[in-house]
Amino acid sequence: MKVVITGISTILGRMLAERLANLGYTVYGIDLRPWKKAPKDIEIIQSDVRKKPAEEVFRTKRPDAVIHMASVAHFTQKFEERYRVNLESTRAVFQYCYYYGVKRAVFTGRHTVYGADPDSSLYRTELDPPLGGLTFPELNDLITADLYASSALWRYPKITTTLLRIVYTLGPSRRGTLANFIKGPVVPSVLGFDPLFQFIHEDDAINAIIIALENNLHGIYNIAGPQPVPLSILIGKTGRIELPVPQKWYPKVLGRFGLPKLFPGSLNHIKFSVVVDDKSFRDATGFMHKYDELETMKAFRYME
């Protein structure tokens, strides 16, 4: 099977590409960023997904499937850049699939699109709407891309589309949204709040994406790993020190004193839980995570 991976130069993109190549897939990667020393059996096209060289991959290679991982979740990028990557690239990928007869499309989204607030149910299912933009406006481009991918389920009926809403990934690469938040030796929490954080080992996340591809799933599925743990436990078990900060001071200390830089809208995600129910995916595929919460946190543990 021929597979195109967009965003292949990310850590997870590289891991996925190498795993698929080892399984016998023919892998093509599209990314504006270079992948130095990429395996010889993986062809890399260094291009913006929206541009002609990327479209040429679909026209000339005629892939059987595409895994769209070209999205930006961190907020060091300017909004215009994030909008380009998250929405316009998603739209372009589905249009290429339609024009050139791609049969399978897997979109890797994020569970944070559900949003964090005190009135939501503890476990979000795929039937819950993505309302994260109401309290976290900086998520709107991610949510719009998610909604566009959701619309592909009926917009392009000849394409078997799978939308995966994956919880935070943790692992030895120490990359990702949650990893960026807890990467320093001191992690700020909001005084009086200790929400549940849900994560999955990056190796399990890769396995889940491959399983979704191979099972030819059609629909929206939450992807999670072990049981969620309180933020205080997450901080302690990864070798960090928790710094409880009163809520009114919290925005003022972010990005200072070695603490992570976050947007004001992220405050709700530090106060309240975003936990998903992944029963549908497990029932449909038999997926079982290999790494429990302690093993996953240990893999990320802070090292001098």
Second form
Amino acid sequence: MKVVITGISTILGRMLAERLANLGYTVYGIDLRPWKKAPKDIEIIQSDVRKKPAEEVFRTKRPDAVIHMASVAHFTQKFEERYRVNLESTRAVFQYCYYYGVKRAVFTGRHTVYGADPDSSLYRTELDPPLGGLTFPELNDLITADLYASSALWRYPKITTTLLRIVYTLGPSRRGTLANFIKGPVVPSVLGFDPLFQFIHEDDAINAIIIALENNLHGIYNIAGPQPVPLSILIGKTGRIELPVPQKWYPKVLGRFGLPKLFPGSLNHIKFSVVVDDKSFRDATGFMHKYDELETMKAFRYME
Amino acid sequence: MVGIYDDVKEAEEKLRNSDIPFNEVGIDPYGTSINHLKAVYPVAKLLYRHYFQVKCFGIQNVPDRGRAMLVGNHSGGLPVDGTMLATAMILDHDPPRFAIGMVDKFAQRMPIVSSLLSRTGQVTGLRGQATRLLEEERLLMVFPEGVKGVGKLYKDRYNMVEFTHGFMHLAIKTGTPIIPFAFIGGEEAIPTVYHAKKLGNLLGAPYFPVTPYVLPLPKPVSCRFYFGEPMLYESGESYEEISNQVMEVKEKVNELIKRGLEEREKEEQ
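Return the structure block for the form predicted in complex with the partner chain; the form predicted on its own was the one displayed.
So here's everything in the complex, that chain up top.
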């Protein structure tokens, strides 16, 4: 089976590519960033997903499936650029699938699209609306891409599409949104708030994506690992020190004194929980996470 | 100090034997923390056993395990009823059960309060949330009078306001038995005579209860719970049908209140 992975040079992309290659898949990867030490059996096309060389992969290789992981969430990118990349690359991937007869598409989105809303149920299901943009406008590009991918479910009914909303990944690579937030020795929390954080070991996340690919699911599925834990415990168990900062000062200390730099709109995600219910995915596929919350936090901690 | 140490040890034993699925770090999937519960246990026990001298009647009507809803009257002022009910389920129910409270949305936005509520197992009162908890065979505390019930003034004590219907829909949908109960004593513990709304808004709450002695500090009033037999509703589709069933539960709670007030009066004579 031939699979195209967009965004293959990310840590998760590489891990997924290697795992799929080991399972006997023929893997093609598209990414603007290089992957210099890629295994020989994985072909890398260094290109923007929206550009001709990327389309050529679909036209000439005629893959059976695509796993779309290419997205920009980094705050150093301009908002307009992120919007263009995240939405337009998603649109391009689905158009390639349609034109060149790709039968399977897996879109890896984020659970943060649901938003940190204290008025909602703690556990969000796939039926809940993505409200992230209401309090976190910098998430709008990712939410729009997520909604575009979900529209492919009816727009391109012949493409079996799986939209995954994956919780934060954590693990030995020490990369990712949550890893960046708790990377330093001191992690700022908002004084008086201790939300639940939900994460999955990166190996389990890779397994979930492969299971989704192999199960031909057509729909939206939340992916979560072990149960969530309060931020204070996450900070403590990963060997960091919590620095409770009054809400008023919080945006002012970010990016200073060695503290992480965050989007201004992310404040709600440090105050309130974003937790998802992954029952649909587990019921449909039998997926079980291997690493519990303590093992996942330790895997991150002991890579120091 | 020895007393507190014993209480904490007792709390550990009771909570581990209860229906809370704590993980290795002592947290359940909703953020309930065994350490926080152990910390509040000695205070809750002191209030329950000595300050309010709570007595329970018919507590055997609460099932030992499995989904159930405790539905009863709200006391005005501050939610002493919820705290004492949860304490009763741990201290006086055998085996201990953990009763989850459904709190109002505004509390989740309040610093410190929101964290404390979450760590002590209290969740936002939303239907989806409650459904999930019941499907996980948990025990819920429901006060269908809502904020209006807490907002009763002393002059309206034990006159229940209208019950909302949500709990009945939930009970039917999830096949959950309703255990009606009455809480006697809470109205006298914090006799609210006035609602300071502006002060409440400053604190992020709908109002601030003012008592004859100004602050809403509970008086050492003897309190008691009366639990009725489980009520099971298997169907109910029309608004009228649901309304009648809700009225039935409200009537049952009212009966328990009357019984409680009468028995208290007799004992005081």
